[in-house]
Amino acid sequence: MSAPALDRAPGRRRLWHIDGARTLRSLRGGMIIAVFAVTFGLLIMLFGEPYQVRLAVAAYVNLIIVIGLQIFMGNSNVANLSHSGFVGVGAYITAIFAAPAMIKQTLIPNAPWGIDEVQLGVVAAFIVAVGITGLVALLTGLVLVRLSGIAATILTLAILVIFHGIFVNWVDLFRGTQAFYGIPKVAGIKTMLVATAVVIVIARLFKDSRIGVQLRASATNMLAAEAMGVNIRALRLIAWVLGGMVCGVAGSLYAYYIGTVNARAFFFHAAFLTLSMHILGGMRSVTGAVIGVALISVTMELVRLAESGPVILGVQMPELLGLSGLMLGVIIVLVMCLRPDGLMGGLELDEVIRRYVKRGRN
């Protein structure tokens, strides 16, 4: 085979090729999903009570995390349990660089490399946090992409445990089990809405890009994809790093909203909460991430009311502590048994609208 023929192989020159029409269609679809997701936040911001706004902010942080999870897991079909660890990396790096030096000299006086004396601006700390999260994702991804199936899933669980162990035991830098406070509270619901819209568009563009299509094809049949010249490791590494950086964005915004971070917020409970949202909506759909987060957020709030023992028709109901954890498990089991592809399957909102429009014309 001649050299020019090799250059035309799908897995080589065309990996980064951009199809203008398809990209425009994907961008339009991503914007439709973003408008759909942001509209609810705007309504809550305008007409909701303060506690409802706080719940909405938490939901949008979870949505950004789930979108980061969808970028890798939804396209590669490799289960990922480490995403909340990357959220923690983004949050802690933001705290370390954005907190005032005076406060850090009290919190982490023995921090290495003189970090306790370093203070960056809000935007600079955000960029550094996302960049370092991406670097950590790159280093872990170089190992992960060599595995597949259950071995890769176990490795992601190990990565989460390693992250938590570092947060808890590296006291000089992360304060261990104590909270890291003093972070500027500069993020609100408006910031969350803008960030959500941006990451939704990015996720949809990635899904419909040549890389995303090849990655999903390799998840269906690895041998056939490799025979066609697809570099599966490179595709998975790109998706892993991009998904990790999106999770780092969520962690940084979380830190800027709460003003304090603690290692407990980035461990198993957070991982399984967002994973259940991802599974419920549909792992292969960006729209599914929005629907899954919305349904689980509302359900969990109702469950928390039930846990506290509400009064119903004048009857004091007993406290049901631990009910929220039980409900997450039940949701995952039911969805995997009754609808393994989730509520949306692989469909997107614009695709559903297009189908109904065509049916109406016919």
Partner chain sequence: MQYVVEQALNALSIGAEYSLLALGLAIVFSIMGLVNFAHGEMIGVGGYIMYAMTLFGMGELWMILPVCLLTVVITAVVLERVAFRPVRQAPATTGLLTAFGVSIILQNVFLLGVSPRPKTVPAVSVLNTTVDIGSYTFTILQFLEAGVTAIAIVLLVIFMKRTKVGLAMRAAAYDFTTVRLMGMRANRVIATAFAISGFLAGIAAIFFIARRGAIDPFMGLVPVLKAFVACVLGGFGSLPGAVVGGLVLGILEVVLIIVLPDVMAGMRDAAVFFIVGAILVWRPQGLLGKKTELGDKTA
The other form holds:
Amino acid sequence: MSAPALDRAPGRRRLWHIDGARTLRSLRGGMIIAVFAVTFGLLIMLFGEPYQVRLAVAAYVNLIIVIGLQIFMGNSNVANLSHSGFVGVGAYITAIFAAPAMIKQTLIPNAPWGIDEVQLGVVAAFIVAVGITGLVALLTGLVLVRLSGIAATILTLAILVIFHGIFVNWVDLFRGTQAFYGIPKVAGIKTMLVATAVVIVIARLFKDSRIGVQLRASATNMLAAEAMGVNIRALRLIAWVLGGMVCGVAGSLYAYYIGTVNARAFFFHAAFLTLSMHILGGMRSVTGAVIGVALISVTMELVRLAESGPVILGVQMPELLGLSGLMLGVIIVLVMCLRPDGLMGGLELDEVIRRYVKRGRN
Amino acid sequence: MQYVVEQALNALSIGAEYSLLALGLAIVFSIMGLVNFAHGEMIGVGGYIMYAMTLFGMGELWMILPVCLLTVVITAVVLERVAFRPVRQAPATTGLLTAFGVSIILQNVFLLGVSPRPKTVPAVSVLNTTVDIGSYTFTILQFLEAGVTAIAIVLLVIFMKRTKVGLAMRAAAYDFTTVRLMGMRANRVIATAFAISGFLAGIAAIFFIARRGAIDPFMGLVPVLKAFVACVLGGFGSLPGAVVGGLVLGILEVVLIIVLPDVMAGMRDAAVFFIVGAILVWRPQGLLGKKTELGDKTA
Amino acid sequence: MLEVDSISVNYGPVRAVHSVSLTVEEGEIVALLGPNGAGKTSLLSAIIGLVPVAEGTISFQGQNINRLDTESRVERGLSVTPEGRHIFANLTVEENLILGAASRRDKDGIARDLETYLDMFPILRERYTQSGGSLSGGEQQMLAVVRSLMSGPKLLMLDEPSLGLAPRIVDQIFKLISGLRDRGLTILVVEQNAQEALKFADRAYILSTGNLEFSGTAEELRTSADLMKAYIGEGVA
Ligand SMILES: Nc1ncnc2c1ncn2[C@@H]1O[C@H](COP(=O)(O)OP(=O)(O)O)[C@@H](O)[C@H]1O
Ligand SMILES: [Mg+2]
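Okay, that was the form predicted on its own. Show me the form predicted in complex with the partner chain next.
All chains and molecules follow, beginning with the one already shown.
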């Protein structure tokens, strides 16, 4: 971005420097987006059918994931595919610590470190899950930030495959391909809405923070940023860990909502779904995440109706398995070809509103 | 001794499969910086066309093999025209994401058009019959894989050295703009690159399907991931690197099969990717890759 | 032969060439001079079609070529030897030259031209099977020029052929360029080294920060110290 801003930020201390007015503006912006995002959920919560609430919860879990994706991908401009793996870590750690010891003794009797006998409270397990996800992100991040561009993306792919391999093969701890059940179902749509609002504000604050600004500047011109003494690796690592933890939050809440965890839910299919939501909305925008999730969730649901062979005007339609996937692919390709910056470009809701108001005044 | 010889041929033939796929990825990447994730779906395209022909009573080997190759080549060229040309000038990430999209589309076309359940192509499976030579046991397929791949590589080298388009492809890996200044059509060079990558993938498809005996909509995923690994091992964008990377990967897998205890068999893929991650960090340019040869397109 | 009529070139919001017009007549050597960043390369890139023109028209042999892509312009007889040579370092000298003729189909003609130019530039025959990257700077420049010639151009455009070469080599290169005129070639040469270029050019244009500052005969420019000082800078006149 502005060269002087980079120029005046040689030291680590400066990295965390807080500018009151800017932070406030960013906070307000984040809250506007959060309100926008949560409104739909509130309406569905108050007036919706149970199945609509179920769909809404799924959409909000995906939104939290996409926000986690945005924190790293949107600021560093490195395509990431491993985020589903971090969601899986959050979900599995929650399952391992929150499921009752009794159930665990039948599910994972050979768990290492006697972990099957440990049982934490719901909140404690959540904190442990997010913490461990952060730790895992830190470890992988230390390796990842050494690479850039396509090489980094391929490494994220490798991370996803490795995580999946561990989930499926460390049977003593993760139950392999079998479901891990017995997790207390304590999260509902309210929890999702609160969590969504919080992570949206965090993501927006991060984007406008000195770290976020420098990270985005370095993504457009790496050499210039490096020449000005910006430690890109450190910035990327911070974004990576924060994004990973947000994905961990999503995984944990997902586990608390659905009660069972299965490794299949954290592999390529989920990764592509959330990735396409992210792309459609616009990677560089937090608002874009909300819009992308909303549009794709609704589209997918409509397509899924068609997929199951509905009866339209008394005529039984054939089953069309794969239609939703097809749509997803078409959306990705069309967005990339026609509008690679996504629907929002780099803009946020509050910025759009401000522009609109300004134009109205003139 | 017998075990060693059999496993060596096994490693060589598996490695040959990966080399074929990796070469296709590397050719396209070296010229236009596109990481073509949809390359794995070429196997599906080849598989389903052979399945369709079998369904319509044209399942003889001599009929389905050429049609398989032709279809895959055409598909690759068409995809370039329709999906990848619009993002040619875009950053590498845009191209990669487009390729993801194409891959998802193809998988779901198979799902929608045929079935989510595995299907067989009996004629091709015949290639997998075993033969005994002395006290050794091999499959015909293993010899075919090693032999055909070797021939394909030799032909490719001749093409790249002796034809104008081949020269242009090598030059384009280095400096595409200047190739255009020579009056060589960019579209022609890129279309040729896709056609060749499709041809190699078509061969690989036949081998993959013969080995596994069945096709399903998502069968391209694992092979393309392996091909990525091979490319990374050899240095992304380097053609010799892709071949060597594929062979190294084949050997690595066979060694892991031998050394990892059966209970950890499932960790094989994870182990392979772990090694790849380590290599990426230790030598981002790959085992063979030289920075200059890559034209720095990865960075 | 070449008529450039008030063209502009933009890079995003930045305008690198402002409404510049120039002409090159058949058989001429025209020099395009100006300091670094003046927009000379941008102008050549626009003429060959590597960058789009924002306004204005480019005609070659009486036909508007604005809408043609680079490859078609090369086929019609335009050729650029790029700044910094851009030899294909991973190809041999022979392969570089073959690729230079990529737009042609007359096999016999190509073979004949190849022989002619290898006679003119014997060093290239010596290095024929070496890789382009192993050549010295001067040899690479010769290779770059001959590679352009292999497309059989009617108008050859050279972008700073003397860049980064020792004075002795520069002399040699320029001698070869004037030799090409005797073979009926029309040449547009971009140079920062004005003195050398004006020795053999017929006419000259001076470009500065994207604007055409001077056009006239090389003679005028050569003999007027004031002009030289004003446009090309101190120390050269
Ligand atoms: N690809 C490009 N993108 C943006 N600006 C460019 C690009 N190429 C050249 N420029 C700018 O255009 C101006 C003219 O450059 P150029 O044509 O290379 O000048 P010259 O060849 O006379 O040295 C310079 O200010 C340069 O920074
Ligand atoms: Mg220049």
